[in-house]
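The chain below stands alone and is given as structure tokens, in the form predicted alone.
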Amino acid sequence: MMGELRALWAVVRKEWLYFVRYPSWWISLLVWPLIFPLAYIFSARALAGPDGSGLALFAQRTGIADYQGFIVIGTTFWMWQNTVLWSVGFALRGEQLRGTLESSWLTPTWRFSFLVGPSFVNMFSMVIFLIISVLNFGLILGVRFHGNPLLAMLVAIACLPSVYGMGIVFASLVINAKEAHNFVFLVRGLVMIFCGVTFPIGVLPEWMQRFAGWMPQTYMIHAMRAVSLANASFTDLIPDFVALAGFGAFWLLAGYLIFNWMERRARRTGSIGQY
């Protein structure tokens, strides 16, 4: 066990010297969070007309009257996805591209090392990420956060297993297919539509609702808004959390089968070496 942790820190460090080696990724940190959101936030001011009226009815849908809070929160959520799927499901191609995978992939380390050690170095990415898209949200765009700051924490908690869950699936199918950007495009694209990222999913038709439910970007976005602009209670979110945890829960197990199965194919074919 401690041989597999020493391990598992020497792929943390190594992540951690990738990330700050190249200080240009940092500005991505500071710039994207202010910038993807104005186009929608602006979209909705040309859309609510010239006397804000059309803010009524999105009150009407949404219940939240702070429409660039409500729009801030689900871009924030689908960069998070985005960061994750390309970051961490692109871990393994990364090792390929630099001519290190096959190497690492000898020696009698827990395969899964490889993955979740990315993991955490995105997690810290991750954290920075957030605390300057708050400042970033209520220093130029006025935007405030009136709920339990704990209770907000605890939501982006529970969202985690199921962001890298995902991610790890995304990462297991890199092994044989080398490349899963159309993946990527894909469930992006479904998030944008079906989660609400920018609009209330109550103006989607019923059959898209019902498909959004087995999403679990959707709980993630409708939990942080309620907790963060409607002040909700932690028993008010109890739908949302039992959602989440059943869906972390999923795709965590999905994650690690998917992956060992992906290695063991990948063993047998020798594809580890193709690149």
The other form holds:
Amino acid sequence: MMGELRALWAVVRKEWLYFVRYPSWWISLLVWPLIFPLAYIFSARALAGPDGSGLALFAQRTGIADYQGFIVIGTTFWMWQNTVLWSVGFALRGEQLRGTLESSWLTPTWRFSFLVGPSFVNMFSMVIFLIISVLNFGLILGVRFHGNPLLAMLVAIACLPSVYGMGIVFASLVINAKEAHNFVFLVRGLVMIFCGVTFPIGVLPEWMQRFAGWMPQTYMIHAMRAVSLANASFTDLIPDFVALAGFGAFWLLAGYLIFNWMERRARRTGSIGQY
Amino acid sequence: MITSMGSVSLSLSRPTLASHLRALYAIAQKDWHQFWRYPLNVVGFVIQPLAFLTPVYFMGLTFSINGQAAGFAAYSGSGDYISFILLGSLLGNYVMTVFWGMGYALKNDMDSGVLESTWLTPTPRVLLLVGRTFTNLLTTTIISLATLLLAALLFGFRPTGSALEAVLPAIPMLIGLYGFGIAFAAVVLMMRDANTLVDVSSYLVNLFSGSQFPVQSLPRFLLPIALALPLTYGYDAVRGFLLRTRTIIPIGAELAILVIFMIVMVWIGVRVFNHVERIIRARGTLGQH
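Since we've got the form predicted alone here, give me the form predicted together with its partner chain too.
Now the full complex is given, and it begins with the chain already shown.
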């Protein structure tokens, strides 16, 4: 047990070193939370018109008057999932490309650690990302989050199993599919289109709304908007928490099972070192 | 090797206009083959703009009554926001491919380990990039047309003006853009790790030139940035001709700005490229990455 924990710690340290060795990541962490939502915020300003008359329609359809707050919460969750897909999803693939995966695989270590380690480092960087985002939104865009911060934190914690479970599933599939950039584009595209990142789900056609109900990001974004912009209480959020718990359990289990399947398959076919 | 042709002796290694044209053709052909070797990427290129267009379409519905965004019309002169944004996305494709495709053209060769050997051929080095421009323009046009077709089926596209006239501002805009791409490729070659620079700058250029919204809707303090970018007038003039939107300044003045942009950018692009190329040769960093 102690040996496994030391191995996990070594993976975390290695990933952390990679992270800090490329300082451009820090620039991304600082800049993207601010500039990414701007495209949608400016589009919303244009749609609202010079006298802001369209905002009344927006408030009527979303139940939230602060369109900037509405958009930045959606885009932040989108960026979170996007980053996890790229970093955790491509963690093993990166090892494969560098030629270190096979030798790591030969060590007497629980192989799941090679995925859990990058997830921890990503979680830490995402905490920094979320803090910077909230500061950016508050200080530069003037967005005011007036909900219960502890409840908002609870929502973020409830999102972790789904977000990282999906990342682990993705990482396991990428190791077999090799080049999988287009799958990232597909998954993040689905989140952008179906989960109400920049608009209320209610404007979608019926079939798209049903599809959105099967994606955890829909509940994450809804819950965070409700708590941060509409002063929702814990009781109001119970349906979202239940859904997120269900999705979280599903994606973590799926991640573990698919990883084990991938590992067995890679051992059988000897494809772990191929790229 | 010396070949005698009547009374004139010619060295086969001496570059001629014909050999330059052959080199250009070879470069364009190589890129063309490489592009179609990854068909899944092509599908991705077509679908990517739709993934960003669809949320804007639904966001527009949130602000509209019966599909007409009255607020948007007050800024642009047209309530058909989806045609406005779709056209911006298509032109934005060129901006993105200039930044990523052209900007990273030589860096990709560097990573694949073929740049040094290509550099040793008796071809003017700027031709290595001009050749790529042809394929890049052609492939981006194919992708943009496919995206337009798909988006028109999904959301509708209703041009009310003249497509032929819209080509008028598009030509100097694109040539100027590719001139910029040549300079940018040289800078990326020198910096080597420029992902964040390319990512952020391409996004900001597209954002502030109004690919997704009329720049008149920007906050007052950001408007000068938009007005300082020649691409803003390119987007605006193409929309003015094709969708009959209200332009920022008279369309003739926008065309003049675009022609100046084209001449200046091509000149700057070649100058910067030659200058950076000399620096890289002196440093001997061409093979390092």
